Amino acid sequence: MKALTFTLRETPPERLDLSPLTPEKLASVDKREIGKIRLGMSKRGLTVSDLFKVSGSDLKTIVFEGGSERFDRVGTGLVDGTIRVVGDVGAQAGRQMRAGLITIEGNAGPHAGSCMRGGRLEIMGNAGDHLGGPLAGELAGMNGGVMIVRGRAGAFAGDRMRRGVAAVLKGCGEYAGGRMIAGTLVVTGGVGRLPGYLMRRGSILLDRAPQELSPSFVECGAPDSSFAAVMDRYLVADGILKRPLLGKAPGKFGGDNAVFGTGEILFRR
């Protein structure tokens, strides 16, 4: 049974919220009806008809043929069942989703991940700012399962972050790990300013030391071993990281002792 396959004619004249073409949202709806599901934010009310070729019946697995920046909310609440985009999404892809898969073979926009419970969220392109961060007024960001951005990503990566692994292979902006509170994120190609800025918990791992850490912050010198070789292992296993990270004696950075936090800064020496 060929995959749901949503092939986009044009490029979209207004942005887009596609939270709709869920799994789990579209197994309710007439497959006659999916023509007719609203997706445009603007008085035009753009329907799917509007924007796409629809063909395939596969229900678990969705395909959108061809991106757009205005593609918002892709994969939002996902709880079950595969997204595949080809090309790039808008802001908030894969924004709570608690099961199941997304792919995205471009670019995302911001807050990619944000408060993301469980699944897998693997974005080959750049990812924006506040990657799996919450949205104003949210106490907490992503809080499960695993997101990993193959390309750079941009400031407050892993903001307010509770729970789960969030890998970034290209680098990102300043303030990675800010605020977190528990959970694992790890970086290669370097970071910002001031990573671990006000966390109170959780591990961020480097690649290399931190250019500018916040002065609340001290040397611990060598840390427990044990947890860096069991992030190595199953970075490696997991097919995040093609190496080992941290290696047999990384350096440590505990903080951020602004907030009295216990959390760690590991990095390569």
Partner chain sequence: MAVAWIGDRDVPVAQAAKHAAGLLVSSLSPVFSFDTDVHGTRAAIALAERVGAAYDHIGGEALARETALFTDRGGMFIAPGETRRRADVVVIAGSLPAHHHEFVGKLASTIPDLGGGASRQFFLIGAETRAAYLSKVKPTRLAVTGSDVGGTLAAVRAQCAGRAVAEPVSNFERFAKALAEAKFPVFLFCGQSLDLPGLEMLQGLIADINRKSRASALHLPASESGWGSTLASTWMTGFPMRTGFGRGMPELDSWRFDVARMLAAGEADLHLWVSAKTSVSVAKGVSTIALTKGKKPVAGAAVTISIGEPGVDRDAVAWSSRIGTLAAVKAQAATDLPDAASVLRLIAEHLPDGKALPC
Contents of the next structure:
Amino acid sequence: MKALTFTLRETPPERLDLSPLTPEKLASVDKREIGKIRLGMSKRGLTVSDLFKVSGSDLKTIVFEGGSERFDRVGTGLVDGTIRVVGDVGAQAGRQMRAGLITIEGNAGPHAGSCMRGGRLEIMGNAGDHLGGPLAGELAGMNGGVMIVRGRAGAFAGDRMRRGVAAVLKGCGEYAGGRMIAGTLVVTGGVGRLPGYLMRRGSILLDRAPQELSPSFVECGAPDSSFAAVMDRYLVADGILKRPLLGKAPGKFGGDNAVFGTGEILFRR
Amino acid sequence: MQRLMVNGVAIDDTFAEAFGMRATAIIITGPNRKWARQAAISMTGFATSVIGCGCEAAIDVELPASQTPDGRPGCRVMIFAVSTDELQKQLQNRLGQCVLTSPGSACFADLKGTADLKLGSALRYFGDGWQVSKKFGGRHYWRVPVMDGEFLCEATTGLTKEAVGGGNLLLLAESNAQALAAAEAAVAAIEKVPGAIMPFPGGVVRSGSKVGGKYKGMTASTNDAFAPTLRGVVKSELGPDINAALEIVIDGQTSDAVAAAMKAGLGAVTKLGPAKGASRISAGNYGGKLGKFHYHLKDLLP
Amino acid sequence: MAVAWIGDRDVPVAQAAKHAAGLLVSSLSPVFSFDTDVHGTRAAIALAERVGAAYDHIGGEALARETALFTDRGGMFIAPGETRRRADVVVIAGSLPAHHHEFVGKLASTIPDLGGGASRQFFLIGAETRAAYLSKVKPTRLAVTGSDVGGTLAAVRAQCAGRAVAEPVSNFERFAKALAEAKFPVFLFCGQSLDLPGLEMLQGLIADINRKSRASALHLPASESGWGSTLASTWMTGFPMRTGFGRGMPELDSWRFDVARMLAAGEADLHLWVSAKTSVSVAKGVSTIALTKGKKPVAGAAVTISIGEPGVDRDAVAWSSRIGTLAAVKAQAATDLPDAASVLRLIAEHLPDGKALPC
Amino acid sequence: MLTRIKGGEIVDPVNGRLGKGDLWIEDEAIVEAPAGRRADRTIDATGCVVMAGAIDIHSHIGGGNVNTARLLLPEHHAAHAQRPAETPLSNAGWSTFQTGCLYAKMGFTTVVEPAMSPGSALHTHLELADIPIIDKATLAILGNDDFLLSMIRDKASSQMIEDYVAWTVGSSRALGVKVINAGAAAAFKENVRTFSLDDVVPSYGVSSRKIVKTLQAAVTTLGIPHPLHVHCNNLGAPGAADTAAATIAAAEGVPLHLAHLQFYGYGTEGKRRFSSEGARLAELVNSTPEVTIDIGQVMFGQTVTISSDVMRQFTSRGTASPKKTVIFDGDGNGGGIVPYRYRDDFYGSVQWAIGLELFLLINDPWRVFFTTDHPNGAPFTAYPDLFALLMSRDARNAAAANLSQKALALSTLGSIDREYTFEEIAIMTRAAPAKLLGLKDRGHLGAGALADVAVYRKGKDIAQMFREAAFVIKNGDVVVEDGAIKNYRWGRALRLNPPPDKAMVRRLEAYYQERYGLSLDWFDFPDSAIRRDEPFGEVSCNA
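Would you generate the structure of this protein in the form predicted together with its partner chain, following the form predicted alone above?
Once more the chain from above appears, this time first in line as the rest of the complex follows.
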């Protein structure tokens, strides 16, 4: 069976909510009805057939040929199968996904991987602010799974993260790992100001020493670390990084001492 | 009793009788081979027999740096006990007293089993609130701060109920020196078998036992039928040319591992031949009534 | 005097309203931004529902941060009256916009009369703070070398909890002593100079203090009209500002319905602007309906209707930081300029179903 | 317009009318069957029960703290299912607009917001004015405010205290007076963490009991129809039954209303030192005729607790679920918002059982009122299920079977057979609330009464019957038909309007100028600030 493919006709004139186009949501939709699903989020309310040419029928493999920064909520709540976007996406890609694989070949907007619980989200380009972060009112962000941004991420990467591994390969903005509850945020290429601000637990792993740290983080020595060795091997083996990240004896800042001081920023010395 | 002859070594037509056990395996690594081994040896010390030690344990194989999870030299250690609870207790105590304490050590699970035994999950409280839980790549670790950095320990390891304890070989020789040479040859061969350990000192036991004894409370007492100094006064298993007998006891992750180990031992001892080593090989059993696993020597010959 | 225009042409208000209604109906993605009183807000939100619009406060960034403190964390807050009567230690976290200086100045010239505090000490958190309006009370500055207000707040909180910091807070001993002796310390804050992490850090510090003694925070909003609109929006739709009705039901999304972003990204085709205080700059390719106080049409706007300023031209209901709640405000110099709510209702009457707004 | 509601089973205990018959309405009022006239409109009520519109005496539907709760929990509104728009803003989850629609669908036509801080009366009334269809009313909170505590401390005359209470009720447009954990909010500001009936507020030397008695006397003397509405001390604490018992005893022959008594029904027996004192409190209420109570029934699920009992809310912030709270030290009371999820575990089961014990063991339906203390025990949308529990022993037993049996063993609920009749339901939710609040124009179906009528289609499923009324009529308008809103209209806020004493106004003006640097005008507002036609309806005080 050929992948269920949505080929974008032209740049969408409004923001789209693509959350209905996941394997499990489409499983209960009659194939002839797919074209009638409303995606547009303004009054215009464009439908699938207004926007896409649909081909293929393998629900477990969904492909968007062509993307846009107006593609919001791609792969929301995915529990199985794969979704690939050949292009950019907007906000909340992979939000609350539980399993499966989402690949974004272009850039992603804010809140990519918001509250994801499992599976793998891979963004080949850049991601916006609040990578993995919760929406208004929610108390925990990324809660499991693996998220990889091969480009840059904006501010608040890993906001309120609770579990899982998020990796940003070309650096990110301020407050990386802010309000972290637990989990692991990997950043190569540098972080902006005040990483780990208000983090309760969790690990921020860096390929270099952070620049602007909150004074509530304190230096904590650099003994040999088996953890660093195991993590380095995992990151390479899982195809997240090409080279080991931390090395044999990474440096450590402990914090945020404004909270409990049980989080850490580890970095290659 | 009929005997087969292999390279001049008489093989009794008998069998080793063994029992089902609970077992687990972990990998202990250290900053170098010496300290990886030291932690493993300490952990498996005083673990010769469940009768007096609560468990039976030993290094299974040594692992080069390239084969361990953290890229440092390590040892695969196996530990056997008669119940899950006892196994957990022994694992926890030994890990806490011998591995946590050993410089630069780390500890990883190395068995996928039907149930989990706590490793780091039991020791984490040593961290007094500063311990760190990490989950990635499908595995869960605890990191406990210690004086030389952190003790990294996987949260749990697997338990197998398919393990077998009590595989054995009895090596009978004309002299003590020949018996010992045969035993060493057997141990060297069996050490190479994955999934099988020999819990006694150096892999060898000289105080083979029988069930019960004349004194109240003794669950086991000396195996008088194989004791050369009693040859004249008890119903002995020993012929006139035998002056020393040594036993190799084998615990295996599976029944196949026990058989493979015994086969390797038999091969090494028969290859050594009666002039340098054992002139006869037997095995211990209880008439087949107690243990579910029977390893007939004749089936395991090289 | 002309008060309504279609393009540059002055027309009767009803005609302008009818034209505006037509534009709203044909718009596929209308956005509203406003800076008005509670009744203007109510009418604007009711109209937004009818035409499927998204709405935001004008310059709503600081307001969004203050809102996020409430949606994401909550906290401990105190009324301004209680602050005046009880606060024996006043801590200003970050800087405060000028419209709060008078109130804080009053705090500086009075002492507590409830709770047993005998005097009032002032502290400033953040090295950048220059509080000329407090010069009389000689505030003590709490700062950390090389850190901004966010870093300083973190260090203050860590030190208060007895935990280590990389760089100590200046005058901390004095602050610790003041806190230990205080009956009721109050921290004044505003979303204009603190970002969300800073606002959360401050609330964390207050929560820590309240384990053993009392303290609270006085919210001095970046925009009083913005906070009033937030309250009205919340009771009307269940959500604060930056809510949209594009799909019929209200949806809150502080990123998606950031109206300035929507205009910049070309997501809106119509902009309804409501403010008697400031004038709109018309975005390219967006038809603009300007409800603003002026004698001339707004350049580039499709429709301009002149409205009275709440509390100046017209009686109004507005949030007041003086009392920490909504207040009825009498017009200072009443004029016959219509208020925003009346004009919005007039526009609604020209929508196809012709029904009156529920507000 | 003349309307005939035809062939329904009329339940009107006030007028002794029980049984099949017609009800006639002309314009806004109920009328005697007019001889020789034909109805302009006939509503077929065959197979239906016809009652007066229901009145909720204690439901937190609007005002500062309620709105703060909305603000704190946007993720809960977002979880509301998408619904097509029917009436303006009625699909906005937990909004003022939806509140009015949901109440109306259940046949409720008057609801009292019981905790209005007088200082934020304008905000409260603005919210209430945006609650469509139903009539509303508020109770003004007193008892933690410096002005009153100072007067009590300084032994001010009872006349002066009455003038102050009258001014507060009048300027805040309230229908009555509530006191919440009297003195505790003031004490909490001085770092006191627990507060009981005979504890004393620091700086004032005034006990909680003294505050309650002072306000009770003032309310009675002023002829405010609704007795002082008391939220007792120690809410939610194991052993609080003793506090409630002491407060009941403190009524001393003068009317007193105790709010959400369930939250005080906790004993200290059993391994967990948490048990039901429901039977004991019910007995006390039965033997104290001057006391009325409402329940504050707990139903299971997610809710948010909203209370001006700031000390109690501060104490319970550790149990918040989700873990976020707002604690507000206001002028006078302030309040606290603590989200909470009632689980069907041991504690939740005990609470559930206590509420039902109180409902079923208090004999006189004229003195026990139907509330969940919305949203504190459960949202008011749980009412239909609660009606089913009261009217059907089988429904109770079925529900109890899923709960903690250990918990239920510590209550008497299992041994109670009582089932409420329609007549008792009509008393508890219509006739008695109207009497309690002094609303002579409603709560019954006699000629001259306001045409607030609820028509329910009888069926086996009691909850369904009360969830979606067949018809609801408000002021003569059909507002609900088959559970759907048919007609949008604006109710009023019912208020008392005692004339302000001039000396008291001068005294207050001086007080606000001196202590707050503000004129008294800041704390008052003209009716026109509400921007509705006739936002208020006046209710008279007792002579």
